[in-house]
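Below sits a lone chain in structure tokens, taken as the form predicted on its own.
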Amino acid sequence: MSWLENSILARMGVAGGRPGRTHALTEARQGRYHYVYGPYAEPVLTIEPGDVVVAETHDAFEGKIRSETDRPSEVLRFPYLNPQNGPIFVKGAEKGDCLAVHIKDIRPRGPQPVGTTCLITEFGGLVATGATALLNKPLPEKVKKLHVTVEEGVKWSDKITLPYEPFIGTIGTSPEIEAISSLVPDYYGGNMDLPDVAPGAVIYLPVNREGALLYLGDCHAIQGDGELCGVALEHPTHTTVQVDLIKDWTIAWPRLETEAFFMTIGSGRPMEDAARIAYRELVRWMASDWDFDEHEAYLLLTQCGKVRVGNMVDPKYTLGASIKRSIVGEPKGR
């Protein structure tokens, strides 16, 4: 039996993990892409729990960096980065519920070289920025355009080929009343840049208003922990997700389930606060759904908890705290 058949998605979802109708969210159907997460845009799709969406996502630059001679400072316009597909209205979703998004597939689209990474002036983990103001001169701008395929991976150079390890960099639901930049991660998800949000995983997102209003975009072909220079291998994609709804399962921060582990995700600054949020949420999840005493869960995670750094460059940093499925077993059902 596949682990998905016993997942939280399958046991608690309105559709029970069964796929419904498939919707094509093409560039034409999307129309204008969005640069904020918020409740003020009209939904581009209305779906039932269990429905599948195949979205044509843009890269983080909406295709504006076309060659290695382009200068990001000249062709990009902050804060218009991380274009998002959506919002997608999920029937029956109400505040206090949870969206369960099973990431089924991510494939590059468009003419090669389809992948883009670059150095951007005063942006990144090892440079001076507006928030960490130093007298160092900015790094020179540099662009790399790379061939990316599912079968052959990422051709970095004549000597180096990297595997194709795609994931959704930015995914989340609408806040209740705020409109927040798609560059920012927070309690609703957003720009978490967490490589575990990958095909095969199920991400659980809090519903803050009617219809949930799901956004997604900013898919990466591969990324190291921390997204060190601030720009992973950005690429446009065909991304396929199955969206289910869990009624009355109220979560404060995003959660993730895979065949190997359970994870809670926190975002904040400084980085230790993001880690604290993630671990606190995992302790509370273990207490509520595995009947651990919170102090016992705290002690156990001290011995075997794992931390994954999503990004260390965005307005808020993102970390995921996890524990292996083989250690805790399956959570209790309702």
Contents of the next structure:
Number of protein chains: 4
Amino acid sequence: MSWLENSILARMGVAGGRPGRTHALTEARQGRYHYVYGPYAEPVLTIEPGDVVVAETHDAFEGKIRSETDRPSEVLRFPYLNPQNGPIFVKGAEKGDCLAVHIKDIRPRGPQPVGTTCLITEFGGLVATGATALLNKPLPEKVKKLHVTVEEGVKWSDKITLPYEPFIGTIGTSPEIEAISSLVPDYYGGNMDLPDVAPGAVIYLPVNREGALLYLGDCHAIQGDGELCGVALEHPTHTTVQVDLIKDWTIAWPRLETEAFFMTIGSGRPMEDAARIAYRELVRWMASDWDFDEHEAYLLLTQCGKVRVGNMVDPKYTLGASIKRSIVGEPKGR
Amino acid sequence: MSWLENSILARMGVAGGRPGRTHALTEARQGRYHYVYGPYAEPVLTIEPGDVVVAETHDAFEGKIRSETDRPSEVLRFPYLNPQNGPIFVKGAEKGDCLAVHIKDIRPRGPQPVGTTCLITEFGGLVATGATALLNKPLPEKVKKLHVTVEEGVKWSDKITLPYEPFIGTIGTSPEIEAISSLVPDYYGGNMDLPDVAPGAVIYLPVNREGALLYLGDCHAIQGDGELCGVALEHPTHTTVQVDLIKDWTIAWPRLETEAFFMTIGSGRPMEDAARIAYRELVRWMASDWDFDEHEAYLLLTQCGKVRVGNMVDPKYTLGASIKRSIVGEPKGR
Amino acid sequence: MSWLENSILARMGVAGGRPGRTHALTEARQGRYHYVYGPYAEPVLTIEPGDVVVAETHDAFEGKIRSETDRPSEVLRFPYLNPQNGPIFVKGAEKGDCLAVHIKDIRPRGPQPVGTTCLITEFGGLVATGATALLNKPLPEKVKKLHVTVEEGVKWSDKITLPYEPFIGTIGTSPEIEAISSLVPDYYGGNMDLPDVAPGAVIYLPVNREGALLYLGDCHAIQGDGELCGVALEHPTHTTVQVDLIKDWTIAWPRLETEAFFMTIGSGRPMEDAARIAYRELVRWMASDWDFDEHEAYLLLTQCGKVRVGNMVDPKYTLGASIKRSIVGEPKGR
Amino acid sequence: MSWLENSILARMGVAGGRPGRTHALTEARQGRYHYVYGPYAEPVLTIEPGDVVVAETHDAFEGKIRSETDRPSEVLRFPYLNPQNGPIFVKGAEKGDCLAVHIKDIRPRGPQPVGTTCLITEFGGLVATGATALLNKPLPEKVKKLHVTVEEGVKWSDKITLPYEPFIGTIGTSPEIEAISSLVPDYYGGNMDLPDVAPGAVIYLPVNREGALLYLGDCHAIQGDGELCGVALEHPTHTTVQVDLIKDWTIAWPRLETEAFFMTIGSGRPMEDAARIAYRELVRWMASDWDFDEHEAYLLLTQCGKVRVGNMVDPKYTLGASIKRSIVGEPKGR
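Now that we've seen the form predicted on its own, could you pull up the form predicted in complex with another copy of the chain?
What follows is the whole complex; the chain from before opens it.
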């Protein structure tokens, strides 16, 4: 038996973790992609809990960076960045529920070189930016276009080949009344750029209004901790997710489950605030679903909690805090 | 001659700083107040540059905290907080222009006690919050209702009377495609909670889309630097502003002009990032409109720049950086 | 009667605020200046509470930047920066006491041009630094040497003259067992770069070990809020202070009193942490010495607290939080 | 052949990575332990490059927390915390050199229960502290004493057993003229609380003055990322290190090498500043010792850099940034 059959998704999901109908969210079906997470766009799909969606995602630049001689400052136009598929309306979802998204598969889409990374002016973790506003001159722009395949990974240079380790950079639900740039991560998910949001994992997202309105996009072929220059190995994909619904499970921030661990995800600035959110959520989760005393959970995480830095470049930084399943065991039933 | 007649507003405004028609934006005319700054609401007014608007603003709680025995956690419902008048469509305004708003008058509105301040659970500058997420228990809730008049100020206690020093806590234009909570300050203005946005001043705001879509609300009877507990002396008002338009003046962040100084306003986290934004904008402004070398401006501000802390409690902190008119002189014409 | 005669210094000081003997702390008497605040150096003076010291201070560069063609990177050698007079041993001072230093006078010393400001590589509030470590190239070095007199102020340029508004940039007591760079501000004072530490004010400093071991130096002819580029208008001075002792007044951070206000001073990173320290200390001071309920003080400061940004460039940022004497009245006697 | 034989230590060390004489740094030989990293204490040992030291370290509380009913606030006295062995004078070490410390072994010392963790008032990552100063009431104090052995690990509770994963919490060299609390991490090492400083690793430390003056202590039996409550599983140990010297290798911050990766270590506040330092040092290291173009290294780390959060509780936060040996290959010779 796979761990998945005993996951929170399987035990609490309306569809019990069983896949329903499959929907092809092609470019044609999507039509216009979206640049905000909000309730003001028409759903492109309406699905039942358990349904599977195969989305044709664009890369974060909507394919506009075509060669290594393109200049990002010339071909990109803020705020029309990081195009998202969706919104997907999930029947039965109401504010206070939780969306459980099982990521089943991600694979590159389109002609090679399919991968893009680059230096963008005044953006990135080791440069002055619009948010950390300084007088230093910016770095020069630079683009790399790379071959990416599932089998051979990423050929970075003659000497260096990197594995294909894809994940969804941006995924989340609509805020209740806000419409927020797809460049931002927050309590509803969004541009978390957290490599754990990968095939095999289940991500749990708060539902803030009827239908949940799921968005996703911005898949990365591989990314280091922090997404240092701000641009991972961006690529268009076929991304397959199974979307289930957990009624009356109200979570404040995204959570994630894998065979190995349970994780809570926080986004904020400064970075310690993202870490505090993630760890406080984990303490509270251990208290509610494993019956820990809060202070005992705090002491235990001091000894064995793990932190993953998702991004240190977006409008809010994202960190995941986790505890191993082998230490904490299974959450109690509901 | 008043300084105003030689202000940037007067010299560059489409209406030359001269008042046009006056519009009464009453509660009835406003109808539903708004909780986001965005382009998805219908304008409640369409005005010409130079027109004057007298707005009936609500307090930040829309009047729901009626007595000192009310509990904020029971009567307030997130995200329906900080109700805003608007949006006001300004004819001729296009992306890349600048809105110039001269604040002419603010006075209390409605039955006494008209002023409200309070401690709200997990909100404020000296407590653990949702953003600075800790395990400490929250402070108890507490409400103070206070008489506020223009003439007598604020009777805080038997021993302490504070002056009436009103200003607009939240004012700004719509983002291009985002709709952002009225609790947030950012490049378009919003919930800056900066006491310099007061009668007599002119605030300059970036226009991000056609018509600018001006919102305002959240007037404070008085506020200290930082708005420490997060709730200034909130009160409903009649607020009078004259709204002019400066074509083709593209500014990245709000600016402000008074008889005494020129100010740039930055919002961000951590607080030093707000300060950096404000000061970098001031350096750039001095370079473009007073012909300073950037490094010379940087050195001069080191000796005589002033910083005002607006808020240290909102989703982004707001600071203003300024230089005295007596030091820098008048900006060059355009 | 001057406010000083009713100050905390006068009411609580061992010498009752009355001046004692005057000591000339000349360059010769000082001998080697110091670059750390610590207990490992021999006192250069031993004084009684109430004694007055006239110190010949160096500028922050110990006079090594002699002309506008000097390059800071060539003439300065870290960590031998920001030379301090002292330590001064105050008889009777023990851990848990408080040193009260009344700043009586500061005036320029030595041949003109006596003032120096400059851009130092990878140092300052609007550039990448060793602490905010980025890949951007540094700004070019730049030095300005300026005439500074009490009467005529600072001739910045043909168009701009700035007033002479001197203060002590660095002043404090020794930590108990640490010896910390004179570039750092912290709970014991140090490099606060706060313009309120000016003639007329009384600064209160925690005593951490026998004799207090007072250090001071780094006087500025004028400085803006934040000391933006990191180098105020540095100048050597004759600085006159009267040093009194308050027994058994244990304060956690420096405090300051003027005719107009009471201030608490915090230093930390990020900047909001400095603000929190300063404001929490002020809340606690209002609770202990004015009998405020802590939450009432918190609410009142929300309406009328003031914040001064000292520096946003040193290893810790420094902010002062204050409340007007006219609002809060006199502290209770002890 | 072990990776160690081809390590930087082996290739560049004065002793070529070969162990010399072994010194027992017993409690008796140590005498007084130290609470600052500085040059003002007499060396307890003088050694040759290559020599091995077996140190009897105390736990961070010097054994004063003896039972679960002890209250930290009663038995601990700031600043006499985190006692350190040393200083150890390394012959031939001069400013600008690098100390290479190979950690060979750590094992528990003394009677069981040998491990201690606890909640300390106003200290920790999820509570208000002296640095993040708030008005919330502190958590209650709480102590856990635990059996710790190499073979059986840590028996946390009936259900939970944790592995023994020891490392050195605090290790570093003396600053040139400062003496800094052993609670602080910085460019010279100190209280980094980074779990990678573990048996098998080589840590490289800047030498700031003659003899280097190595200190170490504060070994942890296990610790999660961030050392969440501020107190890992503290325990007294026998810790064995081999200390070699690399002449004329001037590094700005600590570095670390294992069989699997190369790491740079940064400490600062806010947390992003620690991350920036660590990553910038790694970019610079890749440029100097692997001949990467700096911008190419920046892009590559974006795809495959790893971040380890050491502590989010100390006066500065510590993060390590690393790249796998399998990706980057061996550094060039010198």
